[in-house]
Structure formats: C-alpha cells, structure tokens
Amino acid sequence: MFKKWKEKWKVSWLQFTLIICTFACGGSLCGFAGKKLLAFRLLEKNALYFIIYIITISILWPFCVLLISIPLGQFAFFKNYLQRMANTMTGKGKGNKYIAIFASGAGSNAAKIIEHLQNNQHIQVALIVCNKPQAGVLNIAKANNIETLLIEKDQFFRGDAYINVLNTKNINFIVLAGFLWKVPAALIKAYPNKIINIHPALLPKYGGKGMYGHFVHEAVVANGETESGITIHYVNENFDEGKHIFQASCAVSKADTPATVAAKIQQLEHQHFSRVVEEVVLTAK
C-alpha cells in the first residue's frame, strides 16, 4: 500500500516518510485543538458535542496539516494536495484544461510555463513527459509536485504512443519544450491541433530533421544571417512544418557566436512561450 502511494505521488522514500509524518502530526494537532476549543465552550459530551467536534476538526485539519508541513519541508506538496482536494469537492476543476509538457533536457522553458500558469484557474500542468532518466526537467517536476512519465522508444513509436496514459490523466493539450523525439502519427491523430512546439529559428529557415539547439545556431552564424528568432507552431507529421502560431526575432551581428545567439534565443523563448501557450490553450476548442 505504501509503495503504491509513493509511486502515485512520485516522491522519494524520505519525502514519503515526511509526508506521512505530516499527516499524522497534523491530524493529532487537529484533534487536540478541536478538543481544547470545545472544552473552552464547556459543552456536554452528547450527540451535539460530537457533531460540532467533527465539524470543527474538518475546518481545522487543513490549517493544522499546512502548519506541520512547514518545518518538515512539505508545504509545497500539501498546498497542491489540498488545492486538488478542494477542486474535487467543489467541482471547480470541471472544465479545466490539463497540459502535458514533453521535454528532454534541463527544462528551462517547462519551468517558465509552470511558473506562469501557477495562478491560472483554468489551466494546469498535470504531467511532465520525458525520454531521459537523468534530465533536469524531472527535478523541476518534483519541485512542483507534478507527476512525471518516463517514456520508452519502443512503446512511443511502435506501441500506443502512451495515449492511454495521457487519457487517464485527462490531458487536453501537449506542449513540446525541448523534446527531441519526433512525435508519432498516432499521437498527432489523437491530439489534432492540440500539440505545439517551439523552434529556435525563424521557420521555414533552419528547420527539419537534425536542426535543433546548437546545430541551428551554428548554421545561422555560419551563413552570416542578420537575424534569427523563435517560431511557435502546431505539430504535424513532418519536422517543423506545422502551422505557425507566433514568431519573434532578434538581430544577429558579425560579432555573434553560436553561444551568444543561443542566449538571445533563450531570452525570446522565456519572454513569449509561456504567454502564447496560455493563449492557445485557453482558446482551443
């Protein structure tokens, strides 16, 4: 049972232990505080007493658990846990759109999207999908208590492309943020016009197979381009050929190197990608 909870929450055994301790200590504090409050009112222990007691500890419990979570370092986990519980009870989450971010590397764009959407009541980053066990984006997911899915090439390209898993998580939209595998046709068919990507160049220039990251910036500098930029686009069956959604450019000088161009491009990505993702997802039918 404990292993099942640990896997569901995607936490280490140490964090799992701290979470269980928080539940236990928060519950004890809640029960103690509830009894003290009712004793202060000098209520007799009859049926009414127990009804009031149950109502009182139900109100106190979230506050007690959050209080205990602070010294145990689990405040972020319980804040999200209680928010999801509240959404389930009130039905607030109904109609929300749930995003899966696919990433293969450090995840700086994923981090910006998560931060940007933190207070959005209609969009939630519900899943981080990654194809590399050591990728930094997995640490970002853990820090934000977002579930992760580590995918394998065989199932992704020759199996069901993890569509069943995405459906189980109620994923409405997929965002590629530095994801280096080509998206299989089955996944594109399952999410028509619901998969978007960001490319570090002004497409149609410098797109296609093998054109990503430093390869793009090296080609831009080698060809003496005077500008480069980003293209946010829908994903279709061909590399970087989907319909364009947004482009932004930056100047490239003779003094620029692939590294300096990469820094300019990353600044554009962080400036625009999160906002465009939010707008596209909110307006998607």
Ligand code: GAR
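Positions refer to the first chain, counted from 1. It should be emphasised that the depicted structure is a prediction, and the values quoted were computed from it without experimental measurement. Between two forms, the rigid core is the largest collection of C-alphas that superpose within 1.5 Å. First, how it differs from the form predicted together with the named molecule.
Relative to the superposed rigid core, Thr56 undergoes a CA displacement of at least 2 Å between these two forms. Once the rigid core is overlaid between these two forms, Thr260 does not reach a Cα shift of 2 Å, moving by less than that.
Annotation: Cα of Gln271 displaced by less than 2 Å between these two forms, core superposition.
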Contents of the next structure:
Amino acid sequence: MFKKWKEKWKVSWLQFTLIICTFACGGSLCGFAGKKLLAFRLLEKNALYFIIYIITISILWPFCVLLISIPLGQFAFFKNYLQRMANTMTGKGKGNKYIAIFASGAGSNAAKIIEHLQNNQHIQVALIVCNKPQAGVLNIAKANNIETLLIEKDQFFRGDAYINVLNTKNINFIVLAGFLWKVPAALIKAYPNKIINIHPALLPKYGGKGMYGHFVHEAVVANGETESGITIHYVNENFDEGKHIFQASCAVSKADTPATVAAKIQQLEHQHFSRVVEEVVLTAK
Ligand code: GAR
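Having displayed the form predicted on its own, please output the structure of the form predicted together with the named molecule.
All chains and molecules follow, beginning with the one already shown.
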C-alpha cells in the first residue's frame, strides 16, 4: 500500500516518510485543537457536540497539516495536495493536463505548441525545462509568462531527474522539443508513455546519439537522400527508438543544402507537432 502511494505521489522514500509524519502530526494537532476549542465553548457531549466536532476538525485539518509541513520541509507538496483536493471537491480543473516542454534551443517548436494550446481548456503548458541558461526558449517562456526550470546535469542523470519538482507542479505530460540530453530511466518510469519527442528525420534513419539538428540534415544531403522528414515518437531508454506516433516527409533534391533541408523540416514540424501533441495528451490515460 505504501509503495503504491509513493509511486502515485512520485516521491523518494525520505520524502514519503516526511509526508506521512506530516499527516500524522497534522491530524493529531487538529484533533487536539478541535477538542480544546469545543471545551472552551463548554458544550455537552451529545450528538450535537460530535457534529460540531467533526465540522470543526474538517475546517482545522488543512491549516494544521500546512503548519506542520513547514518545519518538515513539505509545504510545496501539501499546498499542491490540498489544492488538488479542493479542485476535486469543487470539480474545478477536472481532468486538466499540465505539460512540461523540455527544450534547449531556439524554441520555435515550443512557441508553436504554446500558441496552439493557449485557448485549450484542458491542456496547459505549465513549465519550460531547459539545460542552457542562454537558450532562446527561455525568452519565449518569459514572453508567455510560463514558469521555467533550469536543470543541472548531475542532478538530472545521477539525482532524482527533477521528478519531485515536476510532481509539485502537477506535470502529467512531457514534450521534448529540441532537448538533446538522453532521458534518464527514472524519469521514463515516472512518466510511462507520457514523454514524447520530435526528431528531424524519418526514423529509424538518422537517429541515435549525436544525430540531432544540423548533423541530421548534413548526413541526409551527404548521402544523396531523395526524401527526409519528421518523426514524433514516445521516448524510451534508447535515443530515438520509442514507438512512432506520427511521421511526415518532404522531398530532397540534388539542389538542396543542409540549410534548405532544415527549413523544409522546420516547416513540417511547425505544421504538425502542436496538433499531434494536443491529440496525444488529450487521449493519454
Ligand atoms: C528541431 O528541429 C527538433 O526536431 C530537433 O531540434 C530542433 C529544435 O528546434 N531535435 C532533435 O534533433 C532531437 N534529436 P527549435 O528549438 O526551434 O524548436
């Protein structure tokens, strides 16, 4: 049972223990404060007393757990937890999906996705994750008032892959749009079939480590290919090997250069990626 909760909350065992302690101490504090309040009112212990007691502790409980969560360093978790609880009770935000876009380049695809989804009632681009402080995508995030997270290599690969941060932001889908680091197994496990990537070639051709951006287009031209294209696919533990979701192609002629192929590919990406993202996210379980 504990393992199931831990996986649901996507937290480490240490954080899980602190969360359970917060629940326990917050609950005890709430019970104690409720009794003290009712004793102060000098109520008799009859049926009415118990009804008032239950109403009192229901009101006190969120404040008590939030209070206890501060010294235990779990305030962010409980703030989100209570917010989700309130949303469930009021039906607000029901079924909403929150996307994190991972990008480390200019961010033209991220911009298209943000624009495409800005009026979508059910999907929100909630976070831009980036590993380069100078990347253009950070300006796009700023212009659109989207929160950003600058990630650091050691924590991404040898730490918790920022799963806790994504969890506290309620992220339930990840879109890689020009993100060049390999996605660690822990993150794939935390988001099964919920991470998709766009690759600027017709996979399985021109994929794998080192095959990205202009390197792909240079190889396509050097090999005299007559077509290239884009592949949108789920991410697994190997570079560019996850299940394909969508492909689109364009002709490559002898007159083409890597730069002209890049322009054709970018046109295909801008034409299709945001629509495919929307479809996949909406239908994801
Ligand atoms: C896109 O062409 C995308 O396909 C490519 O990076 C570019 C990002 O452009 N991704 C890869 O090569 C991943 N292997 P953008 O920053 O303008 O969206």
